[in-house]
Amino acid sequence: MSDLALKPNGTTPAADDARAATVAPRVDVLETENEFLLLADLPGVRPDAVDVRYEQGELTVHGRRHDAAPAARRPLFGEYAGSHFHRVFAVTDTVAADRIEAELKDGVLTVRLPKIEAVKPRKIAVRG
């Protein structure tokens, strides 16, 4: 069983559009021997429109999708609005809370959270 554990969805839409849908995005949890990947899809998302937190075992991440068209142009046909997306996930202490990192490329934000050095296994020397 993973440390990364999904919990349930909670939806914070801002003030300023409350037209705007909230949506949970797709998120892809993988584990390697010295971390853990959380990868979410996340098309049309500039990297300052996202927020990921940690705070008391929980990652968040937060944020908006702003719509694809300009204020200045107007749309004959639209079907990508603006939208709002918040996932939240419990993380047991096995995660160095201090070295997470995140980067949002291509579409995809990918939240490094690397495992204490306790949890991660190692290779004992048998001498004889």
The other form holds:
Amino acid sequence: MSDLALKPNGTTPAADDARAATVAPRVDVLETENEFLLLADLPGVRPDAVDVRYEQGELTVHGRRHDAAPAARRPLFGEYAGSHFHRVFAVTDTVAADRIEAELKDGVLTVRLPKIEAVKPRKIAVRG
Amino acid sequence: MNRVRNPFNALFNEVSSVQEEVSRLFGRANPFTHAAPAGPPLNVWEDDQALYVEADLPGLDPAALDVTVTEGNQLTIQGERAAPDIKGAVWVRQERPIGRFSRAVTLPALVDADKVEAVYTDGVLKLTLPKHEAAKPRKVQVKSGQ
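The form predicted together with the partner chain, contrasted with the form predicted on its own above:
Okay, now the whole complex, with that chain kicking things off.
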């Protein structure tokens, strides 16, 4: 079991503001020979406000937006709401849980899930 | 949305769509999951001095963003998001939009196009558009008549 919480885990993020809307971030998943790569759009989320967990084969991504408009501003129209992003994936058990890495840059979260050695492609030498 | 787990593609499955159903019930479903967006979603605020526009544009090169204001109230945000370039990678799931986008809106007030400021942080484009003098509220002194 691996806990990749990027922030000290005091309260659960959802408890910060129970009424805030939660949306599912859009996600890409790619596979290479050596790893799985998960890319998630988390606009407005800072690295210290994202929580990535891998537990019992499930990868959970949770992010909290920080951008709140000053109270003096009157909203005119809004097309996106919600201050939480949340999504859970069941991940194949061929992932090396202790080597998962996560990085957040420009609102895009990149999670690298390296494969365990046993499932990596191997070139077998053929003896003549 | 296909909620049946496909045993042949069990590498990276969504665990639960209960949340999605609840979201739908309360009108909070992510509207971008199914339709390709015509442009970035916007939020707009105002105060007496300016209009404030924010657009969710994660993972962009700010140099590839083009923001223009014409005729005092026509705001256009254009740009391009590149596909992830990872050597030898195979797609398992693709939801994030890529390619060119353009979004044009008519602002509810005239702004001073020369003084527009744009900042890109954490994947959000934040524009501050100072209102044109004519669009600012003015306090009118009421004189007492005889």
